Amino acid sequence: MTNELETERLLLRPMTAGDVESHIAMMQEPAVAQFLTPEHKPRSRAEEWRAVASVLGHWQIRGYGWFSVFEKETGAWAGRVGPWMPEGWPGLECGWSISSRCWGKGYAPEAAVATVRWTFDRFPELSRIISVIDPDNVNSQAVAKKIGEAKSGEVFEFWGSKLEIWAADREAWLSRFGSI
């Protein structure tokens, strides 16, 4: 199985050290950091460097992780999307973070469908995929709906916040979106 994915408009590959500067720049955007940091605002460059090092290490430890998302047309880095399950996480998550310059283009759901398909193919025993979403993050909730997830009624407490768990059942998801 390849770790490089292609959609109609996007190319995805595991994040690498070459993506660090783009990732830090995205996380410095106030609109992006609002739901992705404990303070709900951009963190220092040093804090973001350590955070992206964790993302890169996730691939080494788990054998999967966030993919860097690139626009086919321009080759520009657009964000990160994919499976994520650090220690203590409530389940295998499909997460997404797209640079604000790419918002409104449908990149998050397009990339998320590709990575959920990849995840279900890689883990045939996985009965569901989740997304952990701040209850005020209406944009991420819209993405979750587009990729076949619904609120599960479960709550995950993290960084002093109560986050909602959205989920999709494997069989229902595959019947809607298909496998690789």
Ligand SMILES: CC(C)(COP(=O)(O)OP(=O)(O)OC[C@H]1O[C@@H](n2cnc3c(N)ncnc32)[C@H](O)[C@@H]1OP(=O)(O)O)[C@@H](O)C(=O)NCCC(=O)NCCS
Contents of the next structure:
Amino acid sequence: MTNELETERLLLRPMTAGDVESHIAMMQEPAVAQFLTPEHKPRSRAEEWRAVASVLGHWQIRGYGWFSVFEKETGAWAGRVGPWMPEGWPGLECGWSISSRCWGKGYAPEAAVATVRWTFDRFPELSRIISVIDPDNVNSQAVAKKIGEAKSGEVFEFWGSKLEIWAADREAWLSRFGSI
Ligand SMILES: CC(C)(COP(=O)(O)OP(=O)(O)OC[C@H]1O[C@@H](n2cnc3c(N)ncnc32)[C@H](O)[C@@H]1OP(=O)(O)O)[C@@H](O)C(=O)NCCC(=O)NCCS
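Since the one above is the form predicted on its own, can you give the form predicted together with the named molecule too?
What follows is the entire complex, opening with the chain shown before.
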């Protein structure tokens, strides 16, 4: 099973050490950090270095994790999308974050569909995929809707916020978006 994914406009592969600076730069954008840090604003480079180290470590420990997303047209790093389940997480999540210069092109949903398909293929016993989203993060909710997720009614408390769990059931998702 390949870890290199291709969509109409994007190439995806597991994040590597070479992507660390791009990831830190994205996380230091206020618009991106708003819903991704406990303070709702960018953190220091040192804190973001530690955070991205855990992204690379997630691949080592779990054997899966966030993919780096590259624009085919320019070759530029555009963000990170994919499966995520650190210790204590409420389920296997598909997460997404895109550099703000690339927002509004539908990259997050395009990449998310590819990684959810990859995740369901990788884990045949997985009955649903979730996304954990702040109730005020309307951009992320738009992505969840586009990839066939709906609010489950469950709430997950993290960093002092009550986050909503969006979810899609395996069979319904695969019949809508197709398997590998
Ligand atoms: C959520 C996010 C990944 C969406 O990525 P994207 O590739 O722009 O996704 P889309 O193009 O499908 O846009 C999704 C929504 O974002 C909003 N949006 C799009 N372009 C925008 C822009 N330039 N400025 C502000 N909002 C914009 C729109 O509401 C859009 O929904 P619509 O297509 O129904 O109008 C991106 O906004 C992001 O990285 N946000 C910060 C990190 C984050 O919050 N991640 C999710 C944590 S749960």
